[in-house]
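One chain comes next, on its own, written out as structure tokens in the form predicted on its own.
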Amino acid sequence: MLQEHAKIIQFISLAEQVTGRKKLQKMIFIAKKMNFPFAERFRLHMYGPYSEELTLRVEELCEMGFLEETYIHKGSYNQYQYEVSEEGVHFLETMTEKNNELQPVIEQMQSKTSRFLELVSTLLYFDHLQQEEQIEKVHIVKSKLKFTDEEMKEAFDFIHKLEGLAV
């Protein structure tokens, strides 16, 4: 039962910390699309792919004391930061299945903004379509963000880079 919870703890441990609930959602979704074994189901939501299961697991992990959630007031909005607690580190030590191949993928995602990861994850959500159709879909469902052709190219380049790291 706690196997899926442990994967989330390990992910955040490898990232050292993740700032932003939206960023965490996008990073897990992208990792899943790179064939890392996350079980959470995602659906398209206001900010791209979203998993209610992931939200609930993170809340449970905070309640169990395995994750620390820090509330950061940023003036006009609030943000949450996640780190693995000491209890979470001890829990991870009992895990037999570790996924160190995830580290370089996480490092690449950590260096990107939530906005960029929203673009990447939305493109990946439509990865069953041809590239032109993916771009069209993103322009429809994310019209307010006005992604440029250059951002689209950068996102596809990033996806290819991650695919190379995830092999």
The other form holds:
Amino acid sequence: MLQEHAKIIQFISLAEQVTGRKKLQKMIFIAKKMNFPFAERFRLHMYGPYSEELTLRVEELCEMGFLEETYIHKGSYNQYQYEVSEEGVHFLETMTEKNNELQPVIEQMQSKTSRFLELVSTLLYFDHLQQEEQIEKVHIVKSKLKFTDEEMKEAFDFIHKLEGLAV
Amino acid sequence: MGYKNEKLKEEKVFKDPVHRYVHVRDKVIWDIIGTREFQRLRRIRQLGTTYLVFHGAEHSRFQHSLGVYEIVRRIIDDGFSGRPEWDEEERLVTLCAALLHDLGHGPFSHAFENVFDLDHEEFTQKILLGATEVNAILRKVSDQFPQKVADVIDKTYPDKLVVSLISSQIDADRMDYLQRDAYYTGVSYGHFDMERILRVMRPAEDQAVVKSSGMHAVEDYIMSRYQMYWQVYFHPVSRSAEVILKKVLHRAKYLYETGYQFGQAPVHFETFFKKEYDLEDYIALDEGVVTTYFQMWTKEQDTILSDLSARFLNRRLFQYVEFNPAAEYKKLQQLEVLFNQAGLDPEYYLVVDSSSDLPYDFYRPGEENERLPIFLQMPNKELREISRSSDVVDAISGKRRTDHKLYFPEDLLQTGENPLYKEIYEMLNK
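Right, the form predicted on its own is done, so what does the form predicted in complex with the partner chain look like?
Every chain and every other molecule in the complex is listed next, the one we just looked at coming first.
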């Protein structure tokens, strides 16, 4: 009955910890795009694909005590860090099967910056378009981030690598 | 003069209980309203199952769409037109996007999308860009025009000011639905001084802003929104109806997938059950079609489908108790076991439903929120995020309220003969 909550806990458990709400949003969106069964729906917002449902789910999980949220000061900005609590681990044991195929996808994403994942997820948001149109769209909706050609290439290479790990 | 700028010989007006009149002068707008895809919105209620609680809430998405159009028309024609920040070339695309922003909504949208894994915003895009009457009208403006309208609705349009009129924390969509839903439900919340907000709304680089003298009207709007969510949109009884509606659709889908022979073939649903639907299948659905099937399903052999369908049609809804998932998830698991032992499938008869709302959220540099805040334009033209000036808004900013309820068939548990029912009922109410 709380299966969708369990999937988010499992994701963060496999990642061990996720730093940044934005990063968590982008990682789940990308995983969903790689056909992992997350139910949250995403729309394009300020930082690319964003799910209000996911924000809510994470807040609920913190309220339930299954996730620990830590507020970190990082000089000019602040970030939230998420880890699974002991209670969350117990909950997970009663709820769901392990999804081992998710682990390598998470590892790939964990090593990337939020900015890069924002680019990758925004490209994937427009994946119904031709590659050139995808790039054009990203330049329109992310004009202030000024992504370079090298970053675009790296992002497409990364997407191809993830597609090899998709389910 | 091209089709883009063509005006009707005489202005057309729709009588409207919220805005008094909706004024149409543009030929494109008039033609869109006449298309079958737009007329279909007459057959889809704005508030889904809420009419089972507030009996007046029978108003349609057609009315709301006209209302959003009218508000945007007034913002542009009475407020923005002639100001240097506003590009007059964007007028028609903005009006069309306002009129068409909900075009892809299906019958009982929320439940239907949930069960069949659909997204009404994707269908809005498909109707705008596919082989439809709406697309034919938009293409008469230019080949690129349907895509431009679609981009505004998808929030990927380059001019963010245009997008903000349709989709932001103070947009025409919200201003219409709050007032319209308040009017039709008959509640006293939901009212605010829209005239004042429209008078003080100004175009800025990336979004519409509000002159600081209009701050109190915006406070009122935000509080109205807060009240409407908890008094109307998340009313626990309409959520009960929504829970049953979803379960009816789930059951019908499950039966189809497992080879059950329906008394009457569910022709309109078959492509959705098989995930092979196309745009025509989607457009063919409306709430009349769905409830007709529910009527037929009350006569089905499958007792779960017939019971749930009858419950929905005859408003024999589930009862609810407060539920705390963190503290009670083990109790929920025990209840599921008991339901199974009592011959009640918990998948259909024991349902957790959650609602949550954030009345206003703000973004300040260095934070990670995703919503564009409401800005006040100070007398020196400086922009200031509203919660920095308003104690009222500051008090509720960023404060999410969440509510979980556990739904179950109390009538059955109280009157049924199974000895386990009493034990379940006592456990639910412990």
